[in-house]
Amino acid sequence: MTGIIAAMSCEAELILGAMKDRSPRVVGGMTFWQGRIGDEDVVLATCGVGKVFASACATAMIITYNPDKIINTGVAGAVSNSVNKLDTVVGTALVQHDMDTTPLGDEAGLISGINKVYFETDKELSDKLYSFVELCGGKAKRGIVATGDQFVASAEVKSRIATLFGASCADMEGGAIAHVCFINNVPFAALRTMSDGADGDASGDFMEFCNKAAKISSDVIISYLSTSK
């Protein structure tokens, strides 16, 4: 079985469309739809914008239906100046650029207890995913997804975010979906398509683009689902 996560319902509606079969389930408040695409068992939610909604999310799905790999799919914030809006990003590793412990002596980003920066995502799954964006025609880049309780919308932000953590993109969900895989032993994958520029403009931007770079998500996700077997 795969889980999909998005935050916002334009990110899961069409792959919901999607799926044949579908019942829905009510864990911890959001609502679980399971049901299959091509030959593919599915399990996918929409958690709600933010770290706190996403673990949760993650762990009753990890709890639940015991998926066998999680992808969390959905728009971001272009932080590198090699992205661009529409551009995907297939994340080849997950950092919290909000967790920061340094007055401590603690590396910036660094998950205490664990002592990790980076959650690193499942290379065969990503390398699938990678495809199937070039396949759709979409705009497929690999790189660093960073990740905080905060909609990414300065120059000065954005630049911190790329400088310290070698970021290509920001959100806000897949950090926390990563960690919570990652200390359940869930191979993980992270899919983002380019809403805005992180940037003075990010707002304006997201408005129209949202929905565009959603279903480039969306498509690549279905395709994928569909031809998984």
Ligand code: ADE
Contents of the next structure:
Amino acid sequence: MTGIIAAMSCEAELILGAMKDRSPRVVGGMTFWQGRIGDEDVVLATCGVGKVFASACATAMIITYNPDKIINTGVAGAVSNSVNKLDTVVGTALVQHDMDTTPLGDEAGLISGINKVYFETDKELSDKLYSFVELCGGKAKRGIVATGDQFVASAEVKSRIATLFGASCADMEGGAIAHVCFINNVPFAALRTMSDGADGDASGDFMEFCNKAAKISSDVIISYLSTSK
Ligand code: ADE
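The form predicted together with adenine, contrasted with the form predicted alone above:
All chains and molecules follow, beginning with the one already shown.
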């Protein structure tokens, strides 16, 4: 079974619409839709915005459905100059840009206990998703996804995240889901289409391009799942 997590309903509704024989179940305050796309068993959840909702959702999904992989899909803000609006970033690794114990002498983004800054994604799954972005007519890029409880909307913050972490884009859930998948040994991939440039125009661009960007990543997920068996 493949688990799919999106933050907002606009990022999940097309995927939900493509699911056959679907039925809902509420676990830990989250609604999980179980069904099929093509011949693949799928569980889909709309977790809500931010790292706490994302980790609560990933944990409940893993404990309840035991998926063999989880994909986080949706929109993001581009922080690298080589990533443009409506490009799709397939994550190579995820980092939590607001994790900060640097006053204690740690590296920025370090997660104590497991001593990690970056969570690598599953290569085979990411390569497949990358090929489907191109098949769906999207512009595919690979890069690091930086996650924090912050909608990035300034040149300064954007440049800090790009410089400090080598990130391509910023979201608000991926790094938390990657973290939960890591501690549970579940292969993980991230697929994010750019709704904005994480700069001073980000809020207006987000409103304008969010649905269009969400459709691109949803189309990729649906095409991938339709042919994955
Ligand atoms: N998701 C979409 N755009 C974003 C941004 N600029 N910052 C964080 N998450 C986002």
